[in-house]
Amino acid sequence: MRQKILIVFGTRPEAIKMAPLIKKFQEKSEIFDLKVCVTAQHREMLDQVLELFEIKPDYDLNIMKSGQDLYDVTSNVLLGMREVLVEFKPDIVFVHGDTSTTSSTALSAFYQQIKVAHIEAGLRTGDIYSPWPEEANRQITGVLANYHFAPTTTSQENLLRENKEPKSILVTGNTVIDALYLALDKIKNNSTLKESIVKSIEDEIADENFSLDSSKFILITGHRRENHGQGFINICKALKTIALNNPNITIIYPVHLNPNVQKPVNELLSDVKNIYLIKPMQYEAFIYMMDKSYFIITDSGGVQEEAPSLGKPVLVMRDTTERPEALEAGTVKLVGTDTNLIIQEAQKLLNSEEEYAFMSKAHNPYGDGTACEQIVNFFRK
């Protein structure tokens, strides 16, 4: 009899990470019974991601609601799942990493007794604050899985500290690597779609002066909850630092559509020359643009994973980070959203070539693309 399994996500990073697993457990079907639920938590980044990797989910609980809050993340989410669970009955649910969408299907999971496989396992700040609610999502997850894959060996005794049983803890590299290799691989064997890309973005930031292959710019992205208000005050204020004094430089800022950073992203840095703000980019895209970049400054975790398989060094718009192995080798640093420290590390990166050498040319801690093949393979024995 097939092992029936059941892959949950519900934002876009979640989807990225879990498509390459979805694809491997496809090609293994005489021997699992593969379904997909997405919760969209996040509707039209998600959307965009499947419709990338060609994905059609066999349940979607379809939460996203206008204003919406954790409290009904959480409730819509558990609730939803106990009508797929009851119905497929599946043997393990996998969940990604630590979104709300994460831990209440596992706390949903657990109700029904079915085994709980958590993909990106054992990443900690130590810090329920930090990010939030993300840190608080992943540690209660770990409490509830049955089997952990973790990216990292630092995210393996972060696994082993909380006493998990050692046989049920696997480091395998991060999905997300499994990811970036199959959309960059899509991108360069189709030449349509490599120009489509082009034509999207360039149409997009309408300058006749920029081209994607040539121009030098640094690429902006930014959505945590613990940077609203305050915090993207002075991120705005850095970058519009940043672009006055290096004019020279393009700033390109795909804004995340979340009201908390459109508002102050576009009253305060839309009418900067050397600044283009443009809408949320779809994955493919977002890959090239990364590709393309001179340099990153992100809050984002999977970006701090994926930007040193291209060589490009990262400054994190965060306090702490639950990936200390980019800070030790280099590819990362944490610049908070300290104004005068995002400038200062900005502009070395700018001025230092020694500097940036040091940073683009970091090895790579998080993996070899093979993450999801030695899931597959995990569950095969």
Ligand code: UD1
Second form
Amino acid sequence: MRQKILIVFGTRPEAIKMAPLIKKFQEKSEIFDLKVCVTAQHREMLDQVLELFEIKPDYDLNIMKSGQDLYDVTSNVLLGMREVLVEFKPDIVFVHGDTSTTSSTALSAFYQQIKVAHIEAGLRTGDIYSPWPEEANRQITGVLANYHFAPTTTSQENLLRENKEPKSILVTGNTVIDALYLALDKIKNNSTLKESIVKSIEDEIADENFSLDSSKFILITGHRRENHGQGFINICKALKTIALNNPNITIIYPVHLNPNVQKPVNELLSDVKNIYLIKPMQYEAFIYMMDKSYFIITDSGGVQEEAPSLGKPVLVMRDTTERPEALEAGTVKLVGTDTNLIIQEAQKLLNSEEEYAFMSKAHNPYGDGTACEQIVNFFRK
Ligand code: UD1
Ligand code: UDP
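Taking the form predicted on its own as the starting point, write out the structure of the form predicted in complex with this ligand.
Now the full complex is given, and it begins with the chain already shown.
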């Protein structure tokens, strides 16, 4: 009898990080009966990834509503998953990371006593309000999960401290590195793809004075719920000052579709000449932009994991991080949403070659690109 596996995700980063795992399970279809369920907590940003990796979900809960709150997502996923689990009756449900899709799906599976495998397990800040609500989401998922796939030994230690069974934990690296290597390889070996990526980015920026190869640019992303409101106003003020003080530098910002992000960013930054506000980029194009950027300012979890592999310094607009490995190596710095600190640290990177060289060491604490293979092998045994 083949093992019945259900992989569930709902947002862009979960899709990117689950895509290589889906491919690996599909390669072993004689052992695994795999089905994919998307909650579609995100719609357009999820569909971009599904299209790129050619993933056709077996179930689509299609829950996204504009401006949804945490109750909407949590309750719609919990109820929607009930039907899927009753119909497919999986042996194991795979969830990823720390979104509301993750914790609600884990709870839904638990209510039917179906085993849960948690990918990207064991990340902790210890403060349930930072990042909010993600820290609580991953702790809840950790309580309900039967198998924990930890990206690093730090996350493994966090799980052991919570008395998880040592046998239930496997350190695999982060599946995002599998996705990153797949994308980089594809771009390197396909000049037509590379040309089309460059064209899509330059078309989006639509300024003949900008060139991906020769313009020096800072790449920005941001979306965290705890930064909504004053946090985003502070961030935008900082970006505007950096842009005005450095007219020879370009700032490129693919703006998350959340209306709580779109509104302040468009209101405060759309008239700054050297800031380009663009649509969320397709994954491969975004990776290419990261690789070509001078440095990155972000509050994203995934970007903090990808950038060190590319040797790009990252200023993280958060007060805490559950990813201490790059912080310890000095390639990532926490700047919170303090306008002056963001400006000061960005200016340091722009002015000081020494500071830039120190932060731009390429290193890779988050895996070697074999996480998905290790996870599949764990279940083959
Ligand atoms: C969610 C996750 C967060 C994760 C992030 C990745 C929760 C509570 N939050 O935050 O952990 O880091 O995704 O990006 O699970 N929207 C669209 N189209 C899209 C996607 C979003 O229009 O494709 C808009 C909608 O108005 C939606 C809103 O963004 O209601 C918020 O989406 P939601 O998933 O609730 O929150 P995120 O901030 O994206
Ligand atoms: N990303 C992307 N297009 C963009 C911005 C980001 O494909 O325009 C990718 C990025 O490379 C990373 C992931 O999306 O893999 C991060 O997603 P996000 O910041 O939304 O969520 P988080 O990682 O903070 O949960």
